[in-house]
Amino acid sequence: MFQACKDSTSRPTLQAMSRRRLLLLSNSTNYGEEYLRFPLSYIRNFLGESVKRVLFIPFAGVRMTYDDYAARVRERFDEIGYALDSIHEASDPLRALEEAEALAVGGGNTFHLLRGLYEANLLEAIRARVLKGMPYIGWSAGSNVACPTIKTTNDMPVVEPPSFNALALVPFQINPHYTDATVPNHNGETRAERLLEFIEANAEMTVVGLKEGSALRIEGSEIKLLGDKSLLVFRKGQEIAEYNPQDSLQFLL
């Protein structure tokens, strides 16, 4: 039976989250760069020297095999000195997770990722390990599932997960790849307009628009924006607020 994370839409207590370590990236690859090039320094600094092996979750991959996805990520992690195992290769995924030193959750399609986590019964296990201090790295879809729900993803629902409820490792929603750009002669909604619709229908939620090349690093009750770009914060009844890397974001937690 599928089961959503308990209280996945409620605000986590600081005590419950005091050991969490999260690196939540907007994207894996900046325009014109090699795959996973820009975040390597963030990842190395985040994991440090105590971690030797990382467990990877490739379930967001749709148009590539999990083997190919894992090989692609493994090549980059090897560059910075970390061995990488993929959970799809494990004979016992729950045991692999229990023994993991750190977790990386890749981008792709968020609906496909979340359905995979439900099917493998990994949601509660991941949350429990992260609350005990296991480092969690996510990019794009991998950052979406760290939120209470995946309702602020940009992805098409190519599959249907049992629920939109996700890991609730942070009390806010992330919209990765956030951009203010508009397409000339196109009358569709802007990203900001879609997020304003979300907070109108979900008044209790806060949404962070995380631009490409940016990441949020969370250590217990501390949070910092990495990169050289600002982020946007959407809250019902308030003007869209912009924050820079030097600004305090403690109010998000």
Contents of the next structure:
2 protein chains.
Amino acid sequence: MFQACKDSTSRPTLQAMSRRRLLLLSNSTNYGEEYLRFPLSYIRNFLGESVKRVLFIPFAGVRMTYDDYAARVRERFDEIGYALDSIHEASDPLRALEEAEALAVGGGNTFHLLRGLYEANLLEAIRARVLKGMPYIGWSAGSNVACPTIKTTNDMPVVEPPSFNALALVPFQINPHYTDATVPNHNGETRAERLLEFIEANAEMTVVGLKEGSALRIEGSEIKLLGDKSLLVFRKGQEIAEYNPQDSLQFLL
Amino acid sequence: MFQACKDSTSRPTLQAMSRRRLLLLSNSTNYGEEYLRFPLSYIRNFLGESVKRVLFIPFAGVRMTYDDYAARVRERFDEIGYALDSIHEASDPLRALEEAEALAVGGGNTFHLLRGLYEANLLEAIRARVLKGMPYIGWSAGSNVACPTIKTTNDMPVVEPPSFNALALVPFQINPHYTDATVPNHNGETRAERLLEFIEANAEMTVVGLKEGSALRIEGSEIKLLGDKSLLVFRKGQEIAEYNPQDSLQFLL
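Okay, that one was the form predicted alone. Can I see the form predicted together with a further copy of the same chain too?
Every component of the complex follows; first up is the chain already shown.
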């Protein structure tokens, strides 16, 4: 029933990745703003004028129907001139993917999203198309699954995917919605503590804490932080490092 | 290498469970208090005078050594008159479990804990001993693994256990550290939203949101909420329900 995503934790070579184009957003919606509002200029700039239609993957949605989710996203993509097809409407999802001009993978629950990708047998196909240059846009869970695994998600494991291995379109882990803030008078771990646990258990990995309102834009071997916030980099045996949008992030690739 | 925990998601019969004794704490430490301070009176009352030694499972610890973790817990158990052995010190963990008078499963990372239980082949053995009356104390992750699955943990999935199925010593799910509070000016899901996602994806399950400072004490078919806070019950198609320590919770079993 499930397809295993082979080698997804192995570090892809830069040469194999020379055609990848990724826009990985921390979140869909900034606090107090309209749904999927701030990413629109990034998306427009990333997709440009040659793309006309975008294929959407709604599998991270749990408490809304895929129809409702796709409608919500379609409204926004319409505003910036892109038609949107949702893969759940396709009679042949793999063929829809083969023919897609660009892919958008929405947020929600990362475990639900990854299980959906395995059930629909889409992981290898997405990876193959991205390696050949199909633009990939993800936000929140959609950015998490672009990483080698989903082990740095903030989501509750409400369903069990056959594996935590994901698309491995980048060699590092993203923690979306990164924040230093904590719930007042409460004793749960901070986000940094959780990521240091990850680093402890996965010593070879690098984690990027990506704050809300931020995105990473990756073109082949180039990478740039979008937005006006810093990002944090967690590596075993090193201090947590902070980088600003003008800093070079090439070391991540 | 791994042992599967068979039938762990099936609802145990009350008859098979008539000898179980469980103390399931939301957390080890209340905000601003000393480590493992508030649970001590509950633990003392639960274990009573016949128990002399407690076996500790430190597998939820990630960023401290098991030695350090056991030493920290041992200090507290000493205060209330119980010697503590840690299973990681045992030359034969299964035999240590067979001979244990009582078990304490500490908090930390739930995924790390469950993976450790699978790797040490302990799930069926713990379950068998609890069904025969060995007292089980858990806090945070240690309460999560007493449930049918770990799908209601708050922890980051920093390592991948072979399954989300856990001990199923109770037929419902606990969400430890339950809180209605959120991080200010931040757009992550609330705890209630996360649990409603779980209910949406697991319609047959009941979830108990257990606030910090609270515990559930279960003796056979009796269950009682300890502490001075309410708990919340999440069930598909029903309003979130609130119960106080004097209320009957028998419906949970």
